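Okay, so here's just one chain, in structure tokens, the form predicted alone.
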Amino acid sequence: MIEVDNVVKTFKGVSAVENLTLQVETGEIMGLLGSNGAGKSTTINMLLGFIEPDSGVVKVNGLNAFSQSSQTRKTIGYIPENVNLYPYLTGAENLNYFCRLAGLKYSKDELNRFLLMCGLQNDVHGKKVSNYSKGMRQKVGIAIAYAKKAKVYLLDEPASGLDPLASNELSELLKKLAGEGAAILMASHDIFRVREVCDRIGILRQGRLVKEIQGKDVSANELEKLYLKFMNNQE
């Protein structure tokens, strides 16, 4: 589960996050729509345990975000809007180089299943990331997450660089990683596809949480409008 409890965050004087309150249960998915500077991926940094809060809680499965982060982080499954992986390796050598880091071993048959449910088809797997595009290195940052079966999956523009097909498939992999018990907390600009995949919605100006929603209750129009509503100080 994901906690943020009343969190502060600020960097030379300038509030980043503040006051922030937010939970993320078992099998759910939230997401977190804000514009650039909104708190968004400090919000994330520190739940990775890579920021340490001014003040108040941050908590992965009930333990501290940052004073125990070489144990949460065993827990937690993060994709970046850009992944960094070793050009002259395959997709399914950085696959597996970075599940040994994690202290697993999967066998090449393994390893190129969880890159086809990924998204990345099959006769890529063998062919060196220096010639990828930003969208298949995308994937195969994804399914590193997903082979380490995480209990929480941090997202931040997971989407960035995917065509609508591979959005599309990253969408039903999310949820189902959520019916499989796992919290996920996304981070994007792309409003129809937070409609499309979250539980839960939140709006994010200047650090704040400014509205939360249920995904089910809006249409993208409509969540469009809200957002905008929220981002032109007009609530």
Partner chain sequence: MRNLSTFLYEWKHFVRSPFKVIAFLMFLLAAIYGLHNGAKLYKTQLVEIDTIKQKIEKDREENIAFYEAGEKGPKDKLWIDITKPFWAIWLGKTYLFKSPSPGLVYSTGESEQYGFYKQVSIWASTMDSDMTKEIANPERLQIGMLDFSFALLYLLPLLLMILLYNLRSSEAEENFLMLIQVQAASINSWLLSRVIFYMLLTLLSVIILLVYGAMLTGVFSSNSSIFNNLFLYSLLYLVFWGGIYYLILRNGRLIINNTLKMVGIWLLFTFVIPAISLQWISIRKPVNYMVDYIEASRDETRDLYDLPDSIILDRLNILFSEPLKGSEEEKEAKIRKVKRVAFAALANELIKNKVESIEIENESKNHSVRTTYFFSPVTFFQNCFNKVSYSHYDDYRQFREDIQYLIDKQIKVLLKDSWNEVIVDKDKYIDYTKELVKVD
Contents of the next structure:
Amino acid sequence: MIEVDNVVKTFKGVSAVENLTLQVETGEIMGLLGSNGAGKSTTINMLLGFIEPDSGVVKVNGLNAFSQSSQTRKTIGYIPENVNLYPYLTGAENLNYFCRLAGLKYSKDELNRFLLMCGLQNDVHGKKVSNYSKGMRQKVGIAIAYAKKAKVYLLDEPASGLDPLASNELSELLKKLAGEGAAILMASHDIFRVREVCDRIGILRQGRLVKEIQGKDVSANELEKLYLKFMNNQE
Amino acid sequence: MRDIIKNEWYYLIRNRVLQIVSIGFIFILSLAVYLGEIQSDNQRKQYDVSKKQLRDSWESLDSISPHGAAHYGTYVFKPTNLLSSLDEGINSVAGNVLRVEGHVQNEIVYSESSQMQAVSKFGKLKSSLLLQYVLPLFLLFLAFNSVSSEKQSGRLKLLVLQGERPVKLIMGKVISVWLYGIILMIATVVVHFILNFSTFSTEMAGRLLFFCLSYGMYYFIVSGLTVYFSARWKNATVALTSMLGIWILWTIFLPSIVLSTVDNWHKLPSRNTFQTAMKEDRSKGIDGHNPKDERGEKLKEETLKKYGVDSLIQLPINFDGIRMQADEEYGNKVWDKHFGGLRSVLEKQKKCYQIAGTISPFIALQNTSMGFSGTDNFHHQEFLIQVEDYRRRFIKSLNDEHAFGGSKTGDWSWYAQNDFFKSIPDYEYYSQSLSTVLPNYFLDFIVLIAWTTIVGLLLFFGIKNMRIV
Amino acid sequence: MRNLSTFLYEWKHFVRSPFKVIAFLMFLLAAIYGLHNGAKLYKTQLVEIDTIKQKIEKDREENIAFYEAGEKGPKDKLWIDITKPFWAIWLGKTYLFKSPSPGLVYSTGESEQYGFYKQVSIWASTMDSDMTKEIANPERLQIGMLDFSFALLYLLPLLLMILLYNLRSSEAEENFLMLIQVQAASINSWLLSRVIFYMLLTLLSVIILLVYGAMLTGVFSSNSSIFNNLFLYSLLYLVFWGGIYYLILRNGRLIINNTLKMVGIWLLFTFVIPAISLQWISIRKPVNYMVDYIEASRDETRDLYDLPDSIILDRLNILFSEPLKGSEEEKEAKIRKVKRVAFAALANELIKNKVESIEIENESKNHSVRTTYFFSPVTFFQNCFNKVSYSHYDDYRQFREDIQYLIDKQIKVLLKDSWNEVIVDKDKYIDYTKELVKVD
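Now show the form predicted in complex with its partner chain, given that the preceding structure was the form predicted alone.
Okay, now the whole complex, with that chain kicking things off.
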């Protein structure tokens, strides 16, 4: 599970995250909506242990994400906005390499199965990543996280640039992962996708969580209106 | 085009890192010229002192037979070259001292590198080291990103949409980078000029002009090719790595490999083989010290006939001097044959090396740089020939004195006086004029011009179908 | 486990980078070419020595034939009398050879700067013109022979640079370094594993090349310490460059910056620092035109001829531990007979003293070179390689010392035997040919 408790982070005097508190339970998908600079990526980086909060606590599966990052990272699957992989390796080879970095060793069949499960068809597993579309690379990225058997998934704009079909496949996969007991935090601009996938949605504005909504309680249109309202309103 | 170059220069001038690097570069280049000048000056002083000391010894000779003086001999030191403070060339490995004496042509000995352990494979910190190796690398770093950054940022699209022809854009970038190299090179030459103001001559100016021309062409080749790669390849890193690869190949791999290979193709004899062959040929001539020598007998008969006398004792001259001179002249022919053979092998090696400039323009640059600085093997060989000419005149004067100075045949105790020894001129080195030197580097110039043209054409035609996005 | 996986997987990264593979192959080719150049020089020197030895042997057989036939020497040179010690030793042709080390295959060092054989006579000196280099193209000498040490010292750091230049920074530039950080336990150990892979790959190729070189000249059968020492120095050199590059990669995030730093450091260590050092030494201690030596070997030697016999005798008695015996009358008569040798002995002393001061001056230059080792590692390793292959300046200085020893020995023997009017027969002649080449 993910716990962010009263976290503050400033960069050169500019506040990036301000008293942020949120929790993502196992089996839950939480979406973070916010404009550029709202603090989404900073939050994810703190959860990944790359940035130390100025104050407050960031925990992943009960462990401090920064001071115990080497342990927490073992349980985190991370999917960035652009999954750039080694272009001269095939999809399967990339997956294998990243799994080995995580200390995991899979057979060729298992690797293919992971890729297939993440929506990458068999015929492209052996092709070099330099020939992949962004969506295909994204799927390898998800497979990397999935193969790690992560308990926590952090996604930074995962559907950016994906076509609707690929985006839909991603949503299905995330739901499946949550169903298997993973806690998922997804930062995004995509209101509709967030509404469709997430159990809970938080709206971030200038580093603050200004609104938290249950996904099932709002329609996409309502969410958009709500989002725009919070973005436009000055406190 | 002017606007493009101006714009590029704004970038170069306003970039703080480049400003610092440029100042640093000018400083180290000036330092190299300055240190090179101090070193050359020290050597020149050493040369003057040594030359004077040995000349004094020669001029103090008195009451010694001319032949004794031929064995006593003298020494010639290799002078520092015209622009050796810019490019040291072969000076440190080629030897500095040549003994001039009768009967034998000695080798030049006591090179600087034989007087200490290994320090630097690429020689001293002379301007040529920086201008040949470091500056092109710097130009490469300036140029590799010039077009790819425009592409990646989308500026290139914008510029082309504004109506600018890609070829013009690219050429503008090449010229601005090239100009940067030229300015640093000219700064070096200016410092050299200031330090050598008092001795500066039109000959030096001419040599410097060709020196700069060859560097100018080389810098264009490097800048042009790098910008071309920057325009053709997908990203800047590929352009950088491919050009770095080419630089390594041109400057580190090929010169060494080509010269080693050429040395195998046109083999020089070993000293032992060479000397044995010389000795064998020499033995067929007159033995200057052996009165019973058969060929000497023939010469004796001819001389007696010439003077219309029956015996050596009746000769008004000293036949020993004639015989020794005949021996010398035969020895000279043997030397001409064998050393001519050596020189012809060296010339073949040089020709092959020059042709190798077609695969590495760096080789052509290296040749012209050494050549116009007067520190290459052509100049060295010319020095050796001059010394040998001097030796011949020197020994002939002594033999003539022995023969015609007033002594009789067999009178080895006849001494010449101090005035005579003083009258024999000291060796003076005559540096080759530019007009004699130029033909030696014609091939290198052709190679550099060909490379410059190819790169120019590559830029002109290769850019036409360049992808803008 | 993770690091091992990274390490093993690096092979794939390597083989899928044509630029790196080509660079690696080019390095191998250059190194093999260098080994063959070294081996060729080794074999050429052996052949040359063999040719000279055969010629000496032939001449000696002719001389022995004179003894057996009771003749005094060649009929066209009536002044020669081989029963006299002077002519027996003169015709015996004493040569000293600096036999090339099989290690020459690895580093030709300064072997092209000096002669490797010398005919020792009472008039010889270690600064004679035949002590200079073999006939060679000076431009080739200046640019330097592409030997294995060149490949190792200059090309190996370049190869390593090409193999390593984009590690970590390419992931950073492509924005998946974070992903790697999430996957790998430690980004530094991940990077280190990758660097170590390339270092081991390079080391392995160096070992194979060393073994290949050893086979060309029989290093293992003659002196395996050459191999061991060279391996050790290569390893240290590799670690030195690997360490520097690792630090650059660890602290830099952009390929271009890292490459610039690597090239800069390479230029600094291989070109700039050694070049400045040499320039500095050359300014402080300019090239020696050997005027003192020239004056000693020419003018001062000439002055010896004016010395009265008594002084010559006194000086000889000071020089040699065994005094020249006999009554005053006998001494006076004998000194005239041995004058040629006596002059040679005195001249040798004069020249030896000058040579010694030249050697001291050269040694002070070498001392200056050694002080640059602290900031000029390439110079340090270059000299280490030369030492291992016995082609260092010191090896040639030792060769000169050995020559001087034989000159002294020959003068001593000749003076003693000439003084004692020894009649040389075949056995004594053979004895000379054996004894006078022995360096104890």
